[in-house]
Amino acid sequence: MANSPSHNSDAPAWVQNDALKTWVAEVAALTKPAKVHWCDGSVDEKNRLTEDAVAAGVLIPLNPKKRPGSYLHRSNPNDVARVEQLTFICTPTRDEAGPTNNWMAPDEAYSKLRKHLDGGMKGRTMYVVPYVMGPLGSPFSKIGIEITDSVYVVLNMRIMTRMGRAALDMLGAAPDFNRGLHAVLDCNPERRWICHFPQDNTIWSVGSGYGGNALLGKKCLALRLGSYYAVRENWLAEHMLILGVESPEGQKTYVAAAFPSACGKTNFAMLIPPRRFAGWKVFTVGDDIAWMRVGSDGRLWAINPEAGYFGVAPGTSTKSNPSAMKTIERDTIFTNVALTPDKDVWWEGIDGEMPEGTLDWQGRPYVKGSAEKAAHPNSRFTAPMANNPVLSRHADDPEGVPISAIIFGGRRATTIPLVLQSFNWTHGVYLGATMGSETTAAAAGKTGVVRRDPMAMLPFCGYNMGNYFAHWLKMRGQIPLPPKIFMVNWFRKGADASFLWPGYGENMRVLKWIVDRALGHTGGQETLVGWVPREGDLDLSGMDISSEKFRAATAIDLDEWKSELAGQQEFFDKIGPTMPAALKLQREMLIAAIDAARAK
């Protein structure tokens, strides 16, 4: 930045990093805040900032008996989801960003955003938020500094990351930290950009206060920049949950799973086994992001870089996710949910009927039967992972956990069976690379449209997607003992348009088959597109599901797959010349196999 440092003296004595102090001074000179606050992460600071947020109307206290330490935030109605069309990868060349990312030249992006940031924090407090993505002390963790003018962002970052002095203790005097600059400005969609500068380890976000656009450690650093660094350092930064399964005999197995937003990801990460599986336990390591590296033992090891959950509220209930409901009982920030007369939260799908006198997510009296939802479809909860009753004791382990299976899943009404195992690593990468899912409210735009979302990373890959696939293929040579790869689809429907599989806790049955297959303990049926379970392979005892429904849920319809392959070609064409030949060959071999089978 062109302005000379002038605010070094504002740094408290516990800040010893000269590069950091200089950068903060430069940002202060540009944005011209009324004051600068360095966040230390203490409980006293949290309490003071929370009081400030309540006084300013940013947070509404909830019923202290029902939701102790919890608050409601209502965002600007024009600022309720990630804005993929305004999210940019700013690399020296367009080819580095690839055809699926929005691209802007770094100089152009800096110039455009600097004009809005000039004086953009006048009259406001500029918060300096040091944080760590990953367990403290882990060699896999990354350190970032987010400068923001939003107290809502600060309080969310305190939940979602290891925030405060501990981050600077880990950083020491090193100048190598992610530089994140965020300003809500006037929250005008016409002046809203989220720009990533991989070569500079920098993120600038203006005009939005929504979590995915403003909590810069999450999608921005942990995925977009994380994936960029992972390809250069031989690891994987993925949009994946991590869970552990423990058998009654005490055997523990860990899996990572990629689902697009609002496709049951948090529910799966906190799965409660049904009664049939007495003695089995499922533990959450992470619900959204996995950083995976090859361990000295030849296996793939994963850490969860986050410290909290930024989950979708609608649909969360005691039936769908009892562990999440316990997690959000206290010390939680709710965003854009409805407010009941007794100051509790409500959303579509939660337990119980909506009380009379409930206010909708914009604070308006809600009229039952209205076409609009009481809670925004992308309303959220931000809760500490420490609240999770099924949190893995390895969730904060600096070394992470070993991964035995990788699962790809989406929301598809047809074609994709309940569960499918790939033939090998390359075939598994092909399944993940061609994954399709119906769009949800987590991203701005139309819902219910099937789009390709490879590895659930389309909005989050920070470089050319074709090169990303090539990196996955290359990683096979780096992993002596690779995990098995699977695909699941909880949302397949029958001829009557009803779901064929009950989902929720019953997904444990599919998970057990996956774990058993990964360990070589059970059988399956080979099909043209992969291995699927036969009725006897999957434990269906105690379930209210007919053989006909199970066969329909696991069926491979070659006509549907023929249409699927045509759609895959369109996506391959979009990726262009960087699409790996190995994945094109997988598709061609499947076409040939289907044509031969249909000709019989």
Given for the second form:
Amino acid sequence: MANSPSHNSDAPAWVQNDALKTWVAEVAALTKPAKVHWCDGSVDEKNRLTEDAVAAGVLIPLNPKKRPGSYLHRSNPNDVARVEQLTFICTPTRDEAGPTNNWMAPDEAYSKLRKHLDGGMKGRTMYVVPYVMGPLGSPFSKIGIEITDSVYVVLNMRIMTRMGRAALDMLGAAPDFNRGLHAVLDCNPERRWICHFPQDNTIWSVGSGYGGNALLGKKCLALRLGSYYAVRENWLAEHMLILGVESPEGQKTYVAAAFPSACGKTNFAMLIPPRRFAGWKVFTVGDDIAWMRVGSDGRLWAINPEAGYFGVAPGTSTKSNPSAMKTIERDTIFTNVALTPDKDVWWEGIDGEMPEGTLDWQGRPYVKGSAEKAAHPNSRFTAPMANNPVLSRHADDPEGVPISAIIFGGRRATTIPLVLQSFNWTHGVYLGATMGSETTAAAAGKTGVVRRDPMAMLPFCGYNMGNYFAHWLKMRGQIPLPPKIFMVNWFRKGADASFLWPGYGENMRVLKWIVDRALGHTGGQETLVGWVPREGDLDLSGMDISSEKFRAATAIDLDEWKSELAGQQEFFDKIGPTMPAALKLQREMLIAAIDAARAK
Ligand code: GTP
Ligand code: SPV
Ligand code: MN
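Based on the form predicted alone presented above, generate the structure block for the form predicted in complex with sulfopyruvate.
Let us now look at the entire complex, which starts with that chain.
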């Protein structure tokens, strides 16, 4: 009976967890689906669900000769990115969520969403998706169950997480799994809310089927709730890629880097060193999220909680990111890219011209010369990390990898130089906390506006931002051998509005200096704002950049810094009473130092 809690008996024999069965029965009684499907994660199940999705028009099969096992999904055109203004932290008090988050009282949020969830899955299949964030068997890992009425979400979760029976085997009889409830409803922006209940380890998301709004393990669990647990349990949940650099001598160094959404994490994590760096290799551990804990050796150890990549398509080519192009050759779900007549994918920046007869991301014939893009600027690929030719051997390691350097980097046309090393941990936290970046298509709203995006966590910190800064400062005392902290900017522009630094693989030159500095192998020059490479420290040989451009990319202009520091005041004021004094002092000291230097 679809309308009664008798769904309890629908659970297959391999589902033994009573708390789970009870919860699923309660949700089914509320949402009243026609059918409940428990996901076991098998290949057979994937094939059946894919067939269903194709039959329903949710997935369009791509050319099996060109993209075996791959599909295109076109989302509702009103649902193409995260919606920050509809994302809420639902803590008992507003102060816990803090001034940078939208807040709703838990009771209010539950009752508001419950109204829409009541009968919200009528006539539809309700999927129960057990998943693990983190390697199976790792003490770092967390188990979630996402209930969803979207087969597209199920198939994405199967790529992005360790999904299926393995998660329930790991959970055993424990009742403390994350409870995620997701329903697309009629995909109406007027009925779209993404609500987090940290005290209840619960996420309710309605009205969107897209990315971080709907794949609840990713931004909702791994970052917003993750950060909330991390501050209580003395670890860090961060919007960071993790990569390993191997020198020709075989020395391996691991680095974690926080860049805001659509600011280069996937690309940096898969970097192919230029010819000049023969013998150097970069391996991907993760491309979006890092969970980091202090190890028994006193170092900071990181795992990637995800198992796949939900990567930005536009700009991806064999020139910019050959490893990503290999990764998406097969078994990939593409969302909102353009479709060529021979059923392959196309987007702005991919290799080659757009073929005649290409359909745009909404399925309309593309009119060449049109002001609109053929692929949506936030179009994405979902691909298993196992496809990545430069996947680190440690990507699935329950222990993770030891981090020697942390990098913060925004998208800034001015002010921020190519690379900067902080003087110490506190100064590094200040650099991260005051990071600015231009907004991108990864979130709904205007793009290209500079905003403060501390540690690339503005949309993902699940509690009061001032307390988050305090947590970062406090972590220094917990890490006997802390990583060194750096800041980079691949996006500085010249007077002609073009990028000064070629980026992508050439970022290896900067990464090498960072690794050398972190290991104490090379010098640097002290400036008022941090350490920078001395003339000649960055190996530029075999590279196409004029010395004027390089100088402009690395320049520290004290006038620009003066206005940067003025801009930080507004943000500090917004954080208010929880803003740590240590960070305010960093800013004041820098203002004083710049004033003194300019006074002559
Ligand atoms: P999310 O998945 O949204 O968190 O994004 P991300 O941080 O992983 O960004 P990604 O690597 O997908 O890059 C986003 C956009 O920036 C793409 O269009 C890239 O082509 C572009 N990009 C990445 N690295 C560089 C770089 O070094 N220089 C320049 N100019 N552009 C870059
Ligand atoms: C981001 O916006 O940072 C992403 C894409 O990685 S989403 O999963 O939609 O959050
Ligand atoms: Mn991201």
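Keep in mind the model is a prediction, meaning the values are calculated, not measured. Take the two forms, superpose them, and find the largest set of C-alpha atoms that agree within 1.5 Å; that set is the rigid core. Numbering follows the first chain given and starts at 1.
K.L.:
Is there a C-alpha shift of 2 Å or more at D496 between the two forms once the rigid core is superposed?
P.N.:
Moves: yes, 2 Å or greater.
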